[in-house]
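Only one chain comes next, encoded as structure tokens, the form predicted on its own.
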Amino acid sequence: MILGIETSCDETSAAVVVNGRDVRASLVSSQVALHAKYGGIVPEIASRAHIEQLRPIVEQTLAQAGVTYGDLTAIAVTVGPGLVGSLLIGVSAAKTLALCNGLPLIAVDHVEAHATSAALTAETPPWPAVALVVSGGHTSLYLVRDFRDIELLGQTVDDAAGEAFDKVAAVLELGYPGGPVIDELAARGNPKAVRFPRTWIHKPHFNFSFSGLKTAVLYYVYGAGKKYGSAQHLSESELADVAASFQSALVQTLVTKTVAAARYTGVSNVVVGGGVAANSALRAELQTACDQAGLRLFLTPLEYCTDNAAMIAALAYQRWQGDEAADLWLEPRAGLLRPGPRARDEVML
């Protein structure tokens, strides 16, 4: 029975999972509507969010679990990556908690347990499988042989995927967070009306970049030399196109490479997991894909796309299976712990 702390970017979160699967409570504080005005993550106010939120949500979770530190065989943490602040509460709270208690303490990849938490719901662990990790900080493709052998394949050299739908989002004058009004949006449009690129969609590697897509619809909405300056001139019916069409070249560049990445290693599977996940054309399309190219997809459930601390204890369960404890000197890590060269260099097919 563990207790798992997340606190890596906005969400203050806390769960309790048995052997890995049986979720007996997952609490999430949000904070978007602290940082909304801001039009993006402030790190300083996340900071401080999680100082004041993550002991009422702890000790909320356990009430619901119906458990005591006394019943816990662990305390698990995400140690990284994230934003050091953020990091740094939960990281000192989990310390705290297995010291004071007398518990191993567990620490946690964010972005591997993305990777995993589509195994939370399976019937089976759906391994070897291809994993696409996608959210507002992160755009990840993995080759997960288990549990314990995860492999980066590639990830974005510049902006995340949730981070360009934010700030397209902001370039369109719809708010923050962008991902779920611009899916909304662009259901009543035409994903065809404008031809956005779609960096590196054939080349033979597993990186991404979204930079260049976010300043193509910049360009287009202020036109040549910046003409109009905002969105206002553009109808509902246009927005709602330039919100279908750069939908359409995002999710198409992030089913094209997954798919590429499952026939390069061989596997059967996919999993998805992360806050963009949750978007509905995204996860349409991947399973049209996989359909096609003879996949199995396994998308995790909505409620733990976003961040959340069932996938961090969870995962912790396989780390403490393999006796994977850390030390009371653990600190956070704001970048990738486990790199690998696959995540600098290109992978030739």
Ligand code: KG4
Contents of the next structure:
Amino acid sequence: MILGIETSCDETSAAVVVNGRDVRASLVSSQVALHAKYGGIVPEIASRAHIEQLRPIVEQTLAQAGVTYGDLTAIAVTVGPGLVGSLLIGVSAAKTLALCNGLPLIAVDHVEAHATSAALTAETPPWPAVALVVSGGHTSLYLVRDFRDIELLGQTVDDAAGEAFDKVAAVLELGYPGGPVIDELAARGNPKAVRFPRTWIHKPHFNFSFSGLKTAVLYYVYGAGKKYGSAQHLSESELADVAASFQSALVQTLVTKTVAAARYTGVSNVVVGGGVAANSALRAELQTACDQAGLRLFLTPLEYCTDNAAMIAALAYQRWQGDEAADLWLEPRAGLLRPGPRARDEVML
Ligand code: KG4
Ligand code: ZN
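One more: the block was the form predicted on its own; return the form predicted in complex with the named molecule.
Up next: the whole complex, starting with the chain shown before.
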């Protein structure tokens, strides 16, 4: 029975998970309202909100699960990657709770937790699998041989997929965060209305680049020579067409490269996690592409796509064999814990 703590970005979250799958309680306190007026996350505000939110969230989680510290086996915490100030709050709290209650402390990599969060379903994905992690901070393809052996195949060299959603939503003046709004608006638009770039879609490597797509949307919306300067001149249906065309370019790129990664590694299972894995077009198109390619797709349940502590506690359970407890010198890490190939290295097909 593991208490998970997650504070890597702008959600304060705690969860109690038994045997890596049975989620007894999972609470997420979102800071979206605090950051919305700035159009993105302000790290200082995020850290302060974590300080205020973490203790009540942990206490409510334990109460909801009907357990006390005495019932727990371990405390798991996100050690990175993320905003260092935000991570520091979770790591300090987890160390304190571990020390005061005589419990082992387990450090978990946030992106690896997204890569394995599909295991929070009824059936653990049969490893090996290719994992697509698509979130506000990351867009990566991994080869997951099992819970302990995760290899990075490629990642974005600039914007993450979620970041592209958020920035395009800002250009279209749809508010923050942009992913869910674009998802909804795109459903009413024509994905073939505008041909936006699908950068590196057929290149023989697993890296992504979404900044060109974002800029293409900006130039399209603002007009030649930025003559419009905003999205105000677009009608409701034109806005929906731009949203659908942007989403389609991004989703097609993700789906094509994920299937190519499965072929390259020779695996027959695909898992998907991270905030953008909640996107309805991505879920549908991945399902179609995997069916056509004879691959089994394991989608992370919607509630565990965006940041949550349940995936942290779940991976901690799978990793921990009693010998890997972190000590109180544990420090948060802003970057990937196991970087794999450098961003611009190409994994040749
Ligand atoms: O995993 P997450 O909660 O945080 C990070 O680890 O970054 O992902 C947040 C990102 C945001 O960029 C948000 O716009 C995006 O996930 N997102 C979506 C959807 N729901 C959330 N993007 C596309 N479609 C969605 N339905
Ligand atoms: Zn995340």
